[in-house]
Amino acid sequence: MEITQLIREQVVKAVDQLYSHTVDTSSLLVSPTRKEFEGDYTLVVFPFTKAAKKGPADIAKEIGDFLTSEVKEITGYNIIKGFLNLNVVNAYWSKYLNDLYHQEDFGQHAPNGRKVIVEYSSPNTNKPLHLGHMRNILLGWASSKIIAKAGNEVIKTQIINDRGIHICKSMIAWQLYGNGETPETNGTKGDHLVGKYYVEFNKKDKEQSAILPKEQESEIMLQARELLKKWEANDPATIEMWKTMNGWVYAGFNQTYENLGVTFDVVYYESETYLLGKDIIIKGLENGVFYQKEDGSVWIDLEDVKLDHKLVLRSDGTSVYMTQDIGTAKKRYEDYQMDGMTYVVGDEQNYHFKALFEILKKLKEPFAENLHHLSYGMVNLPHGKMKSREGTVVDADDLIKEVIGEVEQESKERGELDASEEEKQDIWRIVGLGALKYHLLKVNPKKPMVFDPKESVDLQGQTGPYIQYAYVRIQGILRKLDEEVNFEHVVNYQEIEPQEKHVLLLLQQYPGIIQRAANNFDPSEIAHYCYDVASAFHKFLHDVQVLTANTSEAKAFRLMLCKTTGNILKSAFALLGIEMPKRM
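Taking the form predicted in complex with the RNA, show me the structure of that chain by itself.
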């Protein structure tokens, strides 16, 4: 059993016996003792003053005496103000390490029978992915891994916004100015090529609009609208061009996804789902969930949940965004019978998702009680917002290439790496991506973040490479190990150093951290945990000798600690979608 749980249970018993007062284990505050004080775990006793009718110091003493006599793992205590600092016997820690070492896939929670869909990325097909998408994609990937680790079955999906006026804009510009250019003929990645014509469209549109009255739309805009009409009428030539250009974009997206190491279990296309949902509206109209205005438009009243009236069907009977989302959710339920769903979407859509979830509740969909919007803040650059029109967008592919290049250069300056050219390339890729991903994931999702490209390739301090380096040092030690080590006596090892205990204390928290990160939909908690572990480990490695330890028992204990730390760091980084290099 985890020691904090044991302490909690015994404190409950103590309070009951001493003061005839019942407390709940979960309400107790037991936390690792702050490093400036002596002890391993601290109990805050202030909350008992009322029930005990005594001062905190007396209560701490009585509970401390109770615990030391009743719990063999507790060997002593000290009291500072209302804080009871407990000492845990060293044997507990060595036994705990031994258990951890032999446990397979530590941190994985038992299956809870729940199935969850995580939707993320969901790009438009008219331009390449940029930094904002990257935050989305990394958050989506990490949270689906974390949710799965917490015991849920997870289905990862994206909905591709492959139809609409935006893609028609790229299409018309390509038709007018492209001269039949393809990714093959000019060697450009497909999404970038299509994006180029989207930019071209905007340029022409601006030029043409400049000489027209305010209200009047440009020639090229009218042409794009014409194209959308043709698409909706299933015009063969238009559909053909649409398929071709989207195909280019998908090839490009897939390459970026592959570079980022992310996958999807199922992909939905808006062109196939945008008509869904109407029948649900009609049915909901019949049983009074929705109401119809005189012009024929259909609405829902969400004032009871402090939202507005929301349109769900236009007066001409066509669907809106909300209609589609209702339909898509329902379709997913038909496909997978999920218990809940998580949408990874920027916080500018908070209102939309609140409304969507309320509507699904009113429709009494079986999954409606477990919907979550993983809402994340905008990614800003040091000098302000990203704006495509001003050319200040950070392209995902460029960024990936850049960080890997930086790492390569830095690595070369640090001296020759003992590895083949191929291995080196792989190391630089892992470290570069590690830096970038960690940089984006360490920030709490709901906070808007400032992305400084220079800082994203930092290799020192609270960064991905710092954590990877801890893993690399462990591998180095294991490589140097040239004799058999007898791990049998680790269970009884007594001479535990504070640095070692600190690492162990953190390792013990791993399953709990996973649970919390899953509950909060917050990968940054994993990121910070990894840093804490790596930091404690670097300190341990600096202060304590492993291979040249004084006794064989100490050596075995420390090696076991190294291996276990390495496994947990690798496991936790995998949750963030970050690989570990063997050397760097």
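Now that the form predicted in complex with the RNA has been shown, please provide the structure of the form predicted alone.
One chain, no partners, no other molecules: that is all that follows.
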């Protein structure tokens, strides 16, 4: 049994016997002792003062005496106010490491029977993926991996916004100024090519609007609106151009996704889903969930949940985004019968999702109580915000190249990498992508952030390469082994060093960190955990000898600790979508 669970169960017995009071194990506050105090685990005893009718120090002493007499793994304790710090016998740690080493998938929670959909990315087809998209994509990918590791079945999805005025802007600009160029004729990725014409449209629109009255639209905007009408009327030539240009974009998106190591289980398209909610709204209107204004528009009153009145259908019967989202949510339930769904969307849409979730509750959808908006803050650059219309966004593909280039340059300056050219390229790719992903994921999603490519690749501090280097050092140690090690000696190692115990205490927390990250929809929990493990491991290697340990027991224990730490770091980084290099 894992030691914290054992402590909790014995504390329940102690409180029952000492104070005739029943507590639940899940309510007990047991955590690793802070580094500045002596002990391995700390129990907070303040919650027992009412039942015991005693002061915290007296309660801590009585529970401490009970545990040391009843639990062989507890060898002693000390008390600091209402905190009981417990010492665990060294033999426990040797046995625990041996057990941990032989667990094939430590951290994987048993299946809980829940099916969850995670929606992320969901780009428009008028521009390439950029830095803002990358935070979305990586948060969605990491969250889906973490939620699956916590025992859920996960379906990864996106809905591509492939219709509307935005794509028509790119289409009309290409039609007017493109001279028939294609990704093949000019060697440009399709999403970049279409994005170029979106920028061109906005440039021309701005130029034309500058000489017109404020209320009058430019000629190119009127042409785009006319093209949208033709699309909605299913005009063959317009539909053919739309399919062609969207095809270019999809090919570009897929290349970027492949470079990031990201996939989806199912893809929905707005052009196929934007009408889905209309029938639901008409039925809801009949049932009194919605109401109709004199102009024919349909609304819902959400004042009872401290929101306002929300439009769900225009007066001309056309849908709005809310219409589509209601229908798409229903369609997904019909497709997958999911228990819950998470939407990864920027915090500028907080109100929209609050309203959507309340509408689905009022419609009594069976999944409505288990919806979550993983709301994230904007990503800025050191020099400020990005603007798609002006073409000042940081393109995802360019950013990937830049970060990998930073790694390559730093590697060449160090001149330390002993590998073939092909191996070097792969290492630079792994380290560069690791730097990029970690930098975007280490920040709590709710917070805005600044991305600095140079800072992200630093080998010191809280970066991906710093953590990857811990793994690389482990592989280097294992390569230097000149003899077979008898790991049966591990259980005989009794002189546990503080640095060794600190690493083990952190490794033991891995399943709990996974569950907490899944519950909070927060991959930064995993990112911070990896940094804590790597930091503790670097200190361990600095302070103790591994290959030249004084005894065979110490050598076996430390090598097993190295291997286990490497396995867990690799597993945790995989949850963030980050690979581990063998060399750096």
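Basically, rigid core = biggest C-alpha set you can superpose within 1.5 Å across the two forms. Model, not experiment: these values are computed from the prediction. Numbering follows the first chain given and starts at 1.
- Once the rigid core is used as the reference frame, the Cα position of residue 549 differs between these two forms by less than 2 Å.
- In a rigid-core overlay of the protein, residue 454 has its C-alpha displaced by at least 2 Å between these two forms.
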